[in-house]
Every structure is written in C-alpha cells, then in structure tokens.
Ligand code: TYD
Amino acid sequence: MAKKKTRFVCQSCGQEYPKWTGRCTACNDWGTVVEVAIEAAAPVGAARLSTGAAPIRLMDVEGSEVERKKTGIAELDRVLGGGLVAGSLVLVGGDPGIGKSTLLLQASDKSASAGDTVLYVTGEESTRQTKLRFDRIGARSQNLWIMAETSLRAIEDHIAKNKPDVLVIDSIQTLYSDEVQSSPGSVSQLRAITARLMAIAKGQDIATFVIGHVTKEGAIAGPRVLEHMVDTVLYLQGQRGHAFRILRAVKNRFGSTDEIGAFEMGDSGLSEVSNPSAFFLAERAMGSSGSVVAASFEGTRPLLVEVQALVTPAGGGHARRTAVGVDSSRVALLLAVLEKKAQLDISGCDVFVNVAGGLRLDEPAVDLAIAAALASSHLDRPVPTDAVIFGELGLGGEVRAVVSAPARVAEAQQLGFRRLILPDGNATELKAHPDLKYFGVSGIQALLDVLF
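In the form predicted alone, let's see this chain only.
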C-alpha cells in the first residue's frame, strides 16, 4: 500500500511547510504547525463544474434590487444593509461570552415568528442548554428548529429534509467533514466546510449565519480565506464590565461597512439601543476638566460621545502616551500641534486619552474634540458642559471643515446642547437658530480662546 502523503500546515494562518517547524514564519505563532493528510487530487481531464451559461454583454444583464428580509432586530438589519439577503453567508465573530449566540438566537426567534423556517445548529452546547437561553430571552416561536450536531453530512441531510429559510451554525470550528482527514477546527476542515456551506446557501437560497471563534488578537480564528469566501463579516464588540455592545461590519457585499448596531446586554438578552448618544453620555461627569463631548459619525448615524483626557506630570523617565478608543499616532500628532502652535508644554507629561463606553473613533472630525480635552486637562479648566465640538485639525494648526455638519448639529440639539464649536467652513453654511450658538474657529489658538 502506498504511503499516504502529508504536509505541515499552520492552524492559525494556513501557511504550508514541507516539514515540521516549531514557529510559523508567516504569523509568528508557536506550536501551530501540524501534520495533515493531502487529499487526493482530481485526475487530469476530469470534468469541471460548469453552469453551461454562455457569455453575454454586461449591459444586457437585467439588474434588480436585492430582496431583503427583516430579521426583526432593527440594529442588526442596519448593519446588514437593510436586512438579510437570501442565499448570503454571514460570518459573525467576537470574544467569548460577548453575546454572539444570544444575538443570533434572538434573530432566529424573530425570523421564525415572522413565518420563516429556521434551523439552529449548535455544536458547542446541548439542546437543553440552548433551551435555557431560549427561555431566558423570552423566545416563543413555534417554527424554530434546533439540533446539536457537528457532522456536516448529518446537517446537510437535515437541511434537505426541513428546507429552512434561515440557517445558523454555532460555531463553524466545531463542525467536521468526513471527507477531510484532519481534526475539527483545522485549516483544511474550515476551508472545506465554509465552501460547502457557501454552496448550500447559494444553491438553495438559504440565508446562513456562521459563528466563528476569535484569536487572542481579536481576529476570527482560521485562515483569512474564510473572510474572503463569505459575503459578510460582522464583529460583535464590547468591553468587559460594560453592558454596551457594538455590532460592526468589516465586509459586506450587500451594503456599507460604515454602519454600526448598538445593543445593551441584560438579563433577558441583548436589547437595542435606539439612541446611542444618550447612552454614551448618561454617566458623564459634569464640570470636570479633560471631558469633552465630540460629534462623530458612524455610517448614516451621528453619535455624540465623551472624549476624556488626563495630562499629568511624568514621575520620571519617558513620558507615557496611552490611547483607548482612538489611534495613538493621531493623539501624538495632536500633541505636537498643541505644543508647536498653541505653546502648551506637554512634552514632559504623561498623557492618557479614552473614549467613554468602549467605542472606537477613527474619523478625523474628532480631532478638535481630542485637542480640546488635552488642553482642558493640561490647563485644569473645564469645557462648558453644554458644548459639542467637532472638526479636523491640520499640522499647521488650521481647522478644516468636515462632512455631515447639519446632522451632527441636529443630534446635539436633540440632546439639549446649546453651543457648537466647529470649523469656520461649516459654521458659515449652517442656518441661524435661536436656541443654538455657533462658534466657528479657524485654528487651534482660536479654539483655546473660545473655550478658555
């Protein structure tokens, strides 16, 4: 009998090696390279899969809007781009215990209550354990089917029998295919199972959710090819000790990746946060130096968030620079502008910047608010509590206009703020309002003059 051929594959990134090595040179992980059997290749000349379709001109293809079905959870629909697309494959990742299974079980219950047949496959828990969560979230649907199974072949048989409209796999790392000779969760298994689930979803128009484990770095475990194969990749994020959860899309073939969904974890599962701005500002310390309300934008939604800064003399050695929720290199840039253009001596101070609530801000429109928080803490003078600040700060100390200023102002007005400190370019385009005061600033020194 011929000896079975094997190869060595990293279980973290999928890099292949001719022989075993203790450390993967691609991802630098130790102990992740394992030996796997090589599946038999198709014989030369074997028939290829074909749809039999002849090429046609792209302009002759009849376009149509993608039909979407509502999941019953408005925040989830927002992140998906308006709803769930039949035949799509959605990969959901997040830290252990963050609420991935709870979110999808709630969505499954609402979809089943709306008339869809839903099959929930759990490979990590028993049906009794899932029923406990089912009761905890107050689910009552009679059209939600559940099975505890890890064999892909058995799952396919149940799909053919029940013909579900929505399929949920919890989680893909627990499944195995008997056609692949490696352990569940290995690179070979993940590739084969994802490809098969994609074929099932597309071939039978089944909207499919797949839960994926994450690594210690926060990325979905397994090779990056998984994220390339699926239609949508969602991450459920949050900080331990905080009930607030954010659902964010990092890839979406059927919608924008700028939208976020806001949830709060409670005893009865995840509840939607319809007004995230009020949630972020609920516990804001009034009259405290270093605290500033920034007007940010996530997709089509304006958000008011609290930016906190603490500037204190360094105890010795190199000054520390710590940023949570914002890019640390961006903070370093703003500190340099404050020193050079506003003559604030911060070089010998420890600097800490934090975005309250666990949100991450990436757009440059929050530059002005971060700079104001840093100056407020350094001077120990609070920013007016009824002020909202937004604008981009350039290296020359100039303040540049940003997009969607009217929506930011409307959000601030709705929450009772009366002062808007914003770029001159945006202040001139806004209509006067009797209850609002606009303070247009053209540079960093003008900002400090208005505030202090």
The other form holds:
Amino acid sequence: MAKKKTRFVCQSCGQEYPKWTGRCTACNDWGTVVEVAIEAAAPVGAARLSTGAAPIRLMDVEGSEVERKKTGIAELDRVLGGGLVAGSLVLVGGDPGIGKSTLLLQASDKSASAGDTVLYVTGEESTRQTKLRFDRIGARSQNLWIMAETSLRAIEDHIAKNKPDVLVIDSIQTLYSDEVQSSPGSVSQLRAITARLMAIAKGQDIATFVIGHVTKEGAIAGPRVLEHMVDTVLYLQGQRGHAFRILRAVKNRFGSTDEIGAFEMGDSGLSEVSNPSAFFLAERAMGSSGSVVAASFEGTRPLLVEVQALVTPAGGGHARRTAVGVDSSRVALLLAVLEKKAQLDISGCDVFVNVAGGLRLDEPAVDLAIAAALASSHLDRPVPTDAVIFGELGLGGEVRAVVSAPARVAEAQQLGFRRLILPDGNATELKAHPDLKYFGVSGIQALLDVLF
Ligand code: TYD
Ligand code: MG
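Would you mind generating the form predicted together with the ligand now that we have the form predicted alone?
Let's see the whole complex now, leading with the same chain.
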C-alpha cells in the first residue's frame, strides 16, 4: 500500500516544512508545527467549486457588469468599490476590540432594513448577547437572523434552508469543519472553511462577510493564508484610546484598493466621518508653538492633520526622541537636516513628535510640516493658524515637489485655510485664487524665513 502523503504545517502562520520541527522559523512560535495529510487540506470545498461545465466563448458570458447592492453605510460601500457584490466573499480583519463586529452588525441591520435576508452567525457570543449588541446599535429589522453556532455543517444546513442574501461569519477563528482533524483556528481549519464558504457564496450567490482577528504577528489568522483565497480583504484600523477608525482595502477583485472609509466609534456604534480633516482639526492647539497643519493623503482622499512637536533641552545624558504616528527614523533625518542646513542647535534636545487623533502618516509629503513643527517648538514661535504645509525634504535641505498638490490645496481652502506653504515646484503648477496665498519654498532655510 502506498504511504499516505503528509506534510508539516505551522498552525499559526501556515509555513510548511518537509519534516517536523519544534519551532517555526517563520513566526518563531514553539510547538505549532503539526503533521497534516496532503489530501485533507486542499480538496475540502475546493472540489465543490467545480461545475463540470465546458468552456464558453467570452462574448457569450452573460452579465458583464458586476451587480452591487449598497450596504447602506456609505464609507463601507466606498471601500468595497461602490457596494457589495453578490456572491463575493469579503474578509474583514483587525485587532481584537477594534470594532469589526460592530461594523458588521450595523451593515447587517442596514442591509436587512433594505429588504435583504441577512444571517449573522456568531461563534463568539450567545444569541442573547448578540441581541443586546444589536439593541445597542438600534437594530430592529424583521429580515435579520442570528445564529450562535461554530459547526460549519450546521451553518451550511441553515443556509440551505434560509437562503440568506447576505451572510456574516463572526469570526472565522471560532468555526470548525468536522472534515478536518485539527482544532478551530488552525491553518488547516481556516483554509478548509474559507474554501467552503467561498463555494457557498459563489454557488448560491450569497454576499459573505468573514471576520478574522489579526494575531500578534499582524496578519489575519496568523497567516496570509486566507488573503489569496477570498475576493476582498478589508482591514479595520485605529489606535487604542482614540475613537477614529479607518477601513482600508488591501485586496479587492471588484474595485480599487486606494479607497479608505473613515469612522468614529461612539456610544451607539460606528458613525461615518464624511469630513476627516474637520474631525482631525477639531481639537487643534490654536496659536501654540510646535503645532502645524499638514496636508496629507489617506487612500485617494486629501486629509488635513495636526502635527505636533515638542523640543526641550535634554536634562543631561542621552537626548530622548519619541515619535507617535510618524516614522522615528524620518524624524531623526529631519532633525539632522534642520541642524546642518538651517543651523538650528537641536541635537542636544529631547524631541517628541505626535500626530493628533491617533493617525499614522507615512507619506514623505508630510516632511515639511514635521520640520516646521520641530523648528516652531525649538524657536518657541507659533506657525500662523491659517497656514497649511506640505512638501518633501531632501538630505541636502532641498524641498521637493509632491503629487496631488491641487487636491491638497482644495482641501485646505475648503476648511478655511488661507496660506499654503508648499514646494516651489508645486507652487508654479497651481492656479491663483483670490482667497489663497501661496508661499513656494525651495529649501529648508526658505521655509524658516517664510514662517518665522
Ligand atoms: P467589537 O465590534 O466587539 O470589536 P471586534 O469585533 O473587532 O473585536 O468592538 C469592541 C469595542 O468597541 C468595545 O471595546 C466596545 C466598543 N464599542 C463602543 O465603544 N460603542 C459601541 O456602540 C459598541 C457596539 C462597541
Ligand atoms: Mg468581534
């Protein structure tokens, strides 16, 4: 008899090995590598995707436009690419407690209110607890069904009977398939269940949301193992202690991955933030030194945010450098440029940089605003409150033009800002506007001359 084929798979990150090992070299977890039969993992569900159909001429395939339905939450629809596609499977990932369940409870209620039959499957809480959660967001649709279940087989039976239009699985880590040997949450289980849910979604035209908790390594379900299997991957992100949440698409078979959705967590769930700039500037420290408004981008949206810096003489010993919301090595680089090219005696100081609202800015276009905030705090001279700053700074102290300057300027103008401090290279491409004053700068010294 032929020997049964097996392989060794890390249950936390999905890395495969030809033989057993005590520690996974990919994710460094101990005791997570187990032997699995090769036949077991792949075919579950995958085989059922097969329709047995012959090839068909491209021109003869009906329905070239994907059908979308609105979830009723505009920020979610935007990230999905204009609405939810029937028969698609959307993975929603994020840290525990960030608001994934809340978002999908709200989307479920909206869809159900719009006439769709929605089935919300929870493996994390009882139906009573889930009801309380729905009460909290004010849901009372007749078309909303909830089911506390972790067995994939039981869920499938119910789907076959109830035929929902929208299905929500909360969360994939709690489900198990009895066709797979390993425990719930393991890579083999996740793969098998996702493949099966994908087949159900496609076969029965059910728009399916699957919630997945991000593990400590930062990927959904430990691994990237699910991302390639599903149609769309969304991440809900935010910082602890801050109410702002961003929903971001990292993969979308039916739309762009540039869109973001903005939300605020409140007492009755997530509310949409249709004007993120106003949200971020609401509590700005007006007129105090070290505070600068930067024009950045999130996805395709221009976003004005307050960058704060505090530069104080170090109390002897090692100078401290702390950056929240921006890359600390970027801050170190900007400090070096200020020191060398603008003769600011800053190296012996403690430096703290913070982006207000718990946002993270990774764009080089915020360089100039960070540098301005640092200089402003160091000199203790406030930057004018009606000024917005953007531009990239090079190591030679030169200011470089950035993309999408007109959109940044338009956003600033909409929120009542009058002065724009921007790269020379961008200033020339902009049209004059009676309400706006442009200050094109070509280097770090020019920036300081304009400001102080
Ligand atoms: P939840 O949706 O359960 O997070 P996840 O499913 O991603 O684990 O949200 C949990 C947090 O959100 C919890 O700390 C409570 C808070 N929350 C509110 O602040 N307001 C609300 O209306 C709800 C429903 C939750
Ligand atoms: Mg949850």
